[in-house]
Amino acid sequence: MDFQPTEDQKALREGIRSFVEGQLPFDRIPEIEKAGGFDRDLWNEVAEMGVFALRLSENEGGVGLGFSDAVLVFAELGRRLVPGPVVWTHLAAGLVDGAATGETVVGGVDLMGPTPEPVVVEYFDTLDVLLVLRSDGVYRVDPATCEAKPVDVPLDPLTPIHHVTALPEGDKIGDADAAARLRLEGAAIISGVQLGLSEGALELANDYAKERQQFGRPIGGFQAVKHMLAEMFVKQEAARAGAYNAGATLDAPEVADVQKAVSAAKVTAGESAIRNARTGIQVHGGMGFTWEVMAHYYLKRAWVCENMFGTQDEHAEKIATILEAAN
């Protein structure tokens, strides 16, 4: 098994990575952030290339790559913070009508685990479809039909939540294997985010330590925080390791436990993702506050996506069993 991007999944991530630096560029998300947390036109260009349809077959309409390249491509939306329930949507390619497309918006809301109280939907009012993955299934559920009510001040500012007090039961779509395939590839997608977000903040940081000037010289010159920097290297090295292995384990199941993979990745891109988050306030931390700066925007969605599809301390149960197992 060959970690390393072959060229075609070097351009891809260069592609996108274009794309998405063109198309949000940082002063654009508090514009975002002002109307909502969702923008209807960076969400069809996101479609226009091909985010959600890419594991599609190409007789259905999709780009026909696997789970490695969906890692690669989902690693750069977190990177520059793209809003939008994207992994979901990507998640109910084929299995929602229009969803491939971009133009059916789907949501979700992970009931296989702990039971989450409140029950809580991002992006709720954009929804079209609402997935529901109970443990006996795959529910397709019409927003219209819930009972719910908006967070005034939702945890991340680019992802609006709702806190739904009557979720309908649903046509069920899918079965008890489907559910727990849908959980186990979106906990895949979601370490390619927190990777992505791990990369972002230590880019920022950066960046930033690079130009902001403390006894005349640049604070990346001083030890402390070339440590903080070199630490924030090495867990998102961590973070791509463990996002690389569950793509790879995922196209070819036959190589490893996929949910060991899985779980290893969830738990080390988690904790790199809002670690690096917070060591990238701290190095911004010269200037006293935090909120005119992207730096908390990678916190507050490094802690959206420790909740999706399973939490580290959920993952490493899951890690600890196969193990126990195992011996």
Given for the second form:
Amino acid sequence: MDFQPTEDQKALREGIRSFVEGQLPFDRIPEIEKAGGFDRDLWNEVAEMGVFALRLSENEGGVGLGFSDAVLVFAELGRRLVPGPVVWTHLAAGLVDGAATGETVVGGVDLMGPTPEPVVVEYFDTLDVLLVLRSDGVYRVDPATCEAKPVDVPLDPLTPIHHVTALPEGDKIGDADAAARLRLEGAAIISGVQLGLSEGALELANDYAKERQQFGRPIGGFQAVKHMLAEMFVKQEAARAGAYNAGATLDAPEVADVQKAVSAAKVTAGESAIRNARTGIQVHGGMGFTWEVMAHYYLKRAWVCENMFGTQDEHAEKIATILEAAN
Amino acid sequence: MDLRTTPEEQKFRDDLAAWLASEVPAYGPPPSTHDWDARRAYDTGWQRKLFEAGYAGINWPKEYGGLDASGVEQLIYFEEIAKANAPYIGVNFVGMLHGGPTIMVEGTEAQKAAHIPRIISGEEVWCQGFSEPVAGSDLANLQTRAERDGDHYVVNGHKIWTSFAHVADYCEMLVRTDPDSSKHGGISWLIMPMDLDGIDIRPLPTLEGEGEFSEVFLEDVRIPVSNLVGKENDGWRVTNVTLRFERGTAFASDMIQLQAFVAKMVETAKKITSDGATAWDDKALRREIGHLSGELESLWAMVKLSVCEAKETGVPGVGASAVKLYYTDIFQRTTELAVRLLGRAGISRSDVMDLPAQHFFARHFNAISTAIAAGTSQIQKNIIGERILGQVKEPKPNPA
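Now that the form predicted alone has been shown, please provide the structure of the form predicted together with the partner chain.
The next block holds the full complex; its first chain is the one shown before.
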């Protein structure tokens, strides 16, 4: 067993990190926000980096990497709030033509959970293909055949949404197992994004606490603030362990219960992303409650991710079911 | 990032599991927690068995009779020990995790020869004389004095929270040998035989009603100078060598036991009924248990990450404080939920109607102490805030 990221994985992480920081400095966010939350140029750059083709084998035109690598990469995207239906398009690589190259923008909706209404779809306007996960299979839907209305104010300013009021069945392109598989993989990848959100929120708050002075000293020197930051660090490391564990277990399913590992990741990283975002706002004090600092973007994205591929509650119940079966 | 075990790791696991499967049931259950002589005999007897089978001193170097196991093998060891429900390290804790390792690194050849083989084989039990009534988190503020008188140190002072003092043969004792030097500069590390004149051991019952703690009062206790470990007045550095051994995988077996505890909660929830439905039928409860179990899974992954990082860098991961904090938090929330689950039976510490109140409260109280012992949660948060996140330090009113 060697659970640390390998040298190659560290290099991959560094590569994606410097790319994202270069392409998406925080001062570009207002511009993307004004343009409706999706940036085609940035999307193409992400595709060029191989993010969508990452897990596709080399003879299918992919990079041939595994879930552990994917989790690391998506953590970097989450850390800098990269917008767009990146997770769905990544999942669709190999299943939908053009997804691997980013040429086809693929979004999705997961109707396998217990509360399929209302059907709300992210980035609907920009989608070429809509994947629908139902308990009996994976369906491909042409967005042009749907009835949908844009929602005026989405929660996350970088995640525009539509309420899909009429959703045709579409073409079945995968069976029930494939749908369950995509949902499981999607939850693991999202836990990576949530790790990134946890890291980004902490980084922002930690830097601020070093600069911001009150009573003649940096606020991070006060135990009350320092301890909030330390709690964020603990949450971040828990999210990291959970997300890495999910990725590595998907890569070597013989080592442990994959569902338990993925559900554990979604629970841990989901909680971490939300908590860290909220605590990050508190560390920023009054400014944290304004639109001007980045803190609120992390909180809003955290809630978007919480509601993708199963909430903490759903995954907690899955774990309980596993515990019951073992008892 | 590879969770698969190598064939060597798997063989280590299989051999250990096979040995435990035959030895643990034969050794029998532990004696009453009140019977200290029996506890010492039980714990040291098991240590002897481990030693004879070559499984003692999992992280001790081979030259001292240990296994010198890799971090991953240590995790496997703890997993198998917990799975087999093998005896806890118990009274051997201080010797195996503190005293022995410190003497290995800092002791003289005579000290090594006298103690190391006897600690690892379970013949010698140690206790720890670090904490004092005024020196808790501020450990270096200790007041116990040792004055040189010929070949002896004459020691006077008062130690507290001394685990296993009444069954120990030796004590790792921190004393102030130079009252005039800086706070950290005048401390020495001594081996104190517990049968010397002038040692008064008084049990210190905890909120559990008993427990392993004592207060130790020292009046003109004469300790031979040859029992000094490291140099005189260099005890603070020696202590940090000791404490480094305490971190790392010290809590690993407890974390695994917590997984078994969750399984026990599920079993109990199925037995508790109200209006014909069991507690386990309650979706909110199931979610809460599932959530905690998921966090435990991530916690164990965190330990794996930290152990593998230590293998790479040669030092315990910077996240050791994060592991302890996360463990403490999950431990407290889990055991509190267990106690809530008992309902009215939870106002009893004896089992009523076969509901495991005794076990649940024992673990809950243990969880409370975890946030205090080995560096309080607040101290751990300072360590993270300052050493990892780079925030400015707490003001030090009494700089050393």
